[in-house]
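Given as structure tokens, the chain that follows is alone and in the form predicted alone.
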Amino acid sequence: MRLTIKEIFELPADGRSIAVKGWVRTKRETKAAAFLEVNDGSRMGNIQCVFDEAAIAACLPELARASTGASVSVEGSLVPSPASGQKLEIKATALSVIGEAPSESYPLQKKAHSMEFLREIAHLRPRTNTFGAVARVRNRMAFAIHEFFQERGFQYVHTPLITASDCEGAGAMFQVTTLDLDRIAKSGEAVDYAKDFFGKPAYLTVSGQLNVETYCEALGRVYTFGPTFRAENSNTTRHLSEFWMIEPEVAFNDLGDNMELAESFLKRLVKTAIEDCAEDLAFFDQRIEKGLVASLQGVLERPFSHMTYTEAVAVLEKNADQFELKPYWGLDLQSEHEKFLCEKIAGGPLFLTDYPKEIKSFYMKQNSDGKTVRAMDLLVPRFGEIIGGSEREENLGLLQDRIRELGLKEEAYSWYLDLRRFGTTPHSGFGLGFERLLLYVTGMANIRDVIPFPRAPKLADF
């Protein structure tokens, strides 16, 4: 294996023969030297290649194919680098264009670009600063999840794509089918699903959860980190139309152990943006939101402070002047409220418990004043919402009653309702948006640019 940018700079300049490869940032050009800037995506800084004027006669007419864009192979000695900024650099002797990038048709070249730009060439905005860093930052992040949960004996579970049950009972579902429904329709025929792929309606999923209890109530501690969809017409920052959850379940935890999970689990991920990110969280520091990193270390600092729902409204009712949306017992809360609650109030990341039961999911254990939920969410400043969980409901009974209450197909849950009828166990998990996460650590403003290709109303390119 070729050696990387990032592992040469761990080598010391001395003199060494080397060959890197990768893409020209930069080409910038004197009588007497003319100077290649490469990177690889290995790390965000580049590798200065220096020609002198020997090497620029042997290389002439593969300096002037190497634009930027174009992929190159450099071999040259490392040695100690006099400019500022960078310990070494490569003294180049040969170059070789693997492909060119020619200047009056390459896209990206040595200019600010904004981020609607770089959407619209999504195949190709990888190469920047930004959406290098952002990758990298995924990357150590997917990771991290997995290392956090096997650590604690997690079993990982690869819960189904498709699913015939609607885990959130919002009907924001994509349909899955195999009917030719133009035709159908032109007929004037009925749709019988009796004749479709899986003999009845079929969706792509909008959680894993539901299926990953049925793990949790068999090997105690599991998790699910995978694709799930949403099919809201919703054209915001921070929705998307596919997007990645991390769900863990564990069996016989209530929501205080959800809750000390939860802060663990982010805590981990923070700690690990900030150690093994470093360089690409500094570059979003400086280039996209100032104060990030300062900000991030503040969640390590001190516990998370806890408040019920009743008791954050009251609060928000009291300073109710300072919103757009004026708040009330029963509204779920808009970002602006949960800003203010864990920047202005808590001063810190926030868990807000026991939401009323008419604005949370069917599933989660009703409390004894019938009226709320045992339901966490857990708030971060700069951002609001990050984790959102709960215990869910054990009893057989309840958990029908409330599945009826809101107008569900009992049958279509009946799996689901197994698990409180043989072996039933308290029980409790959350969800974490990794797309939202992945806002939060890098300051990047929406969510279309956390993930590599976007998905979103009117919006399935590439």
The other form holds:
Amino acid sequence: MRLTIKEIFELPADGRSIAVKGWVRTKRETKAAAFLEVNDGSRMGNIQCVFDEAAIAACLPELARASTGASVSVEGSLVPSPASGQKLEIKATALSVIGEAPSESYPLQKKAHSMEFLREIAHLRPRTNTFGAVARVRNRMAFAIHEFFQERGFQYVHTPLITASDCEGAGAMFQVTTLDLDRIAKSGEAVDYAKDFFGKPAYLTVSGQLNVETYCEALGRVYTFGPTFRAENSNTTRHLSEFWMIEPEVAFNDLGDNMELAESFLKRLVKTAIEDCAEDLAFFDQRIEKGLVASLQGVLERPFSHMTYTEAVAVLEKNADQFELKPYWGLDLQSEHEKFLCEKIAGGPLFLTDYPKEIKSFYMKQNSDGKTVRAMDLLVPRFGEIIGGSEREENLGLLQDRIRELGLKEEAYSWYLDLRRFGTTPHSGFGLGFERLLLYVTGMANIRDVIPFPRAPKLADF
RNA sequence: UCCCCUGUAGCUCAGCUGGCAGAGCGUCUGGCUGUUAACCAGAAUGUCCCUGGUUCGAACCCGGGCGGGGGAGCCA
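Can you give me the structure for the form predicted in complex with the RNA, which would complement the form predicted alone we have just seen?
After this comes the whole thing, all chains and molecules, with the earlier chain placed first.
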């Protein structure tokens, strides 16, 4: 198989004959030499193919067709580069254009394009430096997630994407049906879900957590990593309708263990990005978010801060004049509060714990104060909450009470309650939005730019 | 869902009080002894988002629609 540009850069520049295939990023021509920069996606950097006067003469018609975006094959010899900017280059002897990209119609030219414009050409944007780098980092992070858990004896569990229960009683869900909606609408009949595919209403999952807890209570250390769906009408730079989520769940872990796991997990991912995606991160640091690498390095250097919700509210109340919405105990913290706490007070990642039970999910373990639950959110500078988790309520009676208090249907949770009826254990877990991790690691500003084909309200193109 | 901003050349934008449509980048042509966000010179390029209205006259003002962006809420 042919070598990638990444592999070529690991070879000695000893004049060996070499062939490269990829897409033209830019071409510079003078009378005496032409420079064709080719990229094949294997790394950030291009390989420079140099045509001397003889080569220009030999390749003239092809050189003219090799415009930005064209796919090409270049043959030549691998030599040290006399100019700075690259350690080696290809002294080209032959060029063939495989597929033209006419400059009058090819949307990507050798200039900076806005993220908004690139979103409109999602099928071509991976050919840009930025989106190529995002794709490589995304790939490396996905793999690192599995590495981290597998090294620690976690089992990867595949939870269902289609569910007949509204798992957390939270979040609008996408309905899945094979009923003929047009026909039903025209007939005016009531919908009979007994006739639907599953014999009852079914939805796309908003979380694999409740399902993965069942395997946690059997295998001990488990995690999910898969797509998740939210039909919320959210139009922000931090939300997607379809996103990927990582949800570890560990039997016998308390909230402290849970935070330790989350901290070492996040640090490991950041470390891997710094070490294995150095070229891509350098690009993000230079072009997307100044100081990115230094701030990521800072994350590795010290322990994350901790604060209870009650302590946090006290701090916020002292600074109440800085906020649009005045903080008080019981308030679900706003973005402005979360950013203030981790940016101004903690100066880095911050765990907030022990939230009022009213603003958290029913399954979280209740504290003895009767007011708070063993919840934790990890807040990070730049966008606030990146991880949400908790110790789960393992006491059957307390969990049933909570379900009734919230007016949820106990029958719907019978299998979940069985986990507390039979061999219950303390256990804890959390959820990390994969795309939010990528925002954090790449410095990209909009979550729609860290997933290949974003899904959001009124957005399902490509 | 709410609030704000925005739609003009391929892209990013300027366009004053309503009076002949502009710049930078890209593209093209020419020049240049190795360039690398190349450089120098020249050229081409418009449904001013759509629709209705006001006006002698609308890119500009008003109504409606559609698209894009940011913030908030919901959360991961």
